[in-house]
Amino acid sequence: MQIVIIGSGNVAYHMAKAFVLNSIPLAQIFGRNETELKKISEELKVPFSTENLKDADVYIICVSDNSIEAVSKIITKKDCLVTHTSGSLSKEILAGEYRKSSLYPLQTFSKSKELDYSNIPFFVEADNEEDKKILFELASKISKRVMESTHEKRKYIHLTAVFACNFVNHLFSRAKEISDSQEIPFDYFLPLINETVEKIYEIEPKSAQTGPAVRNDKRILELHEQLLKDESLQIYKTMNHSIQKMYNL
């Protein structure tokens, strides 16, 4: 089975590396960063090509959300499988006349950080049992985690993502300018940060809730508003009001 990826950012990269560790073979990674496909090729000894789009029987697009619908009209073969790494959008957002599909992996990708590539679920569309059975597979070799969505349930699986990933390092972000602003090492906090997550391997997130506003400690819940000031004193106010509605404070 010929295989290419098209992309050359953070999800192409990993998705990359995740076949040729687990000794998927790769025809092609293809896109319009040369500089970018020639180091992911360099790395993983695979070919790239920014001007002819090989022959393939799968190709998987990891671009950007707005750029997919573009992408999949350069492939122009009828007698293949496509299939998007997005978590929104639906797989006919394809604009071709080929096989269509999604293969969705729920993780964050950044090309410097090192990822157990077993331990990402993926999520599996297709119009047929045997194009779900060519994705499974793939998806199988290098996860212990695929399994089969619909694109209303992939909606909210991306959605929660946002909320329990996207959300929470903005929140770092802020964390860091208040910690910064006092010139205290944001390290300091890491301790704290790994033992909330570590927590809710063990307990419900709703049942882990510490802090003034589950308290409904409202001296120091002024005090810091005190403290605050612009776009932080607003998330402040806003989260503490949701906290306090969801415990009925």
Second form
There are 2 protein chains.
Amino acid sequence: MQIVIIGSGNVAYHMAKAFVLNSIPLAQIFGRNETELKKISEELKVPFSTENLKDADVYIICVSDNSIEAVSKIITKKDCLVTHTSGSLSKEILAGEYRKSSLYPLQTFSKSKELDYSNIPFFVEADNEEDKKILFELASKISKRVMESTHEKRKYIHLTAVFACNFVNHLFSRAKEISDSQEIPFDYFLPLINETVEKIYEIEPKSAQTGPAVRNDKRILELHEQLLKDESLQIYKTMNHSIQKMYNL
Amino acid sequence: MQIVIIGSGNVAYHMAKAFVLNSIPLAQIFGRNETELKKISEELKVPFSTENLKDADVYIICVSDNSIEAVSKIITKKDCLVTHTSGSLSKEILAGEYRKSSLYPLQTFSKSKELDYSNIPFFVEADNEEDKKILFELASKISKRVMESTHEKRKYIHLTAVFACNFVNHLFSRAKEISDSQEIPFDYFLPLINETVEKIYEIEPKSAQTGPAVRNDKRILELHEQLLKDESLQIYKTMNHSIQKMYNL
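I have the form predicted alone already, so could you send the form predicted in complex with another copy of the chain?
Starting with the chain above, the whole complex follows.
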């Protein structure tokens, strides 16, 4: 089976790497960014092109949601399976006469960070049993957690991930901004951050909540608001309001 | 040296346990909640009382910030060192004629969750070198990370912790609320959450940001807003606004 990955960003890089590490040969990595493609191509020993899309059985489009539709039009072949890796878009966004599908890896990808692919949940959606089987077999070589998902469900999986990952990372950014401003090493907070995550393996997050908002400690909440401004103050107020609503305070 | 811990909540329990596990005898655990004190007393083999505060050299007040002042008045002895564990309050909140100090453990404590105390950063503040030395020696038996901190700096350490821990945990609660609503097991998100935290050991959180807001993907942002309501929608908007401000989008 000939497989082509389209894209040169974080997802494309890690998907390609996951395939290669699991001895699934890739026919090509195709994209616009020659510099990035060249780097991936050299590291993974996979041919790349910015111009001539190779004939293949499966095309995996790993580009940002904004570009999927445009990129999907490059594939003019009909007898092939095309899949995208978006958490939120329908497989119908793929604009061609080929068979359409979705293969969503639930993970956050940064090029410079190594990853254990075997634990990543993959969610598969396809038009027919045969295409499902192709994607299940491919993804199962990478990960032990491959599941089916409808588009409707996948949207909520992605939304949950935005809260549990993207927003959490942004809180780390804002936290570091505060500690940096006082020359407090961010390292101090790593045991706390680890424990915050370790807890949810044992306790429901709702039962694990600590801090001034859930104690309804107005003095501390006011004191903290005086130390903050702009976006961090807005986050502080919004999060505390949400905490107090959740616990009926 | 006679040491008494005052309080029966999460912090009191873990502080008492940390002392006992490190072979520092406690003269007493004192508090109002007999049921909780009895449990702690039985587990740790430390005498407790709700009525007669034992004579001691060091009193460690581990109660919520709201109650520290009132509780500190129970100690009428003058020749002793009294410390509280608040992240935000001055040691001067302690209302007695004894020597005043602060011993702030930077960690989130839940009774049902075991903890490795040796990595917890402890921040010490006292009026004189002798008192500092007492607290440093005590805390150093529990943890390898004991440091001095002014009240000013400690307030910012606590504030950073609220973002990096309390708010992160609340995001997990709201995330789980979303996944629960669609009967999506929250387990699916654990590898993603782990990776989100592992990343910050290698990459600055600001460089690790992923998701629709930092990609300025308006279609997905709008789609997500349609799936949310109330506090979760408010969080979604506030966090995305803050992300976009941070990256000048």
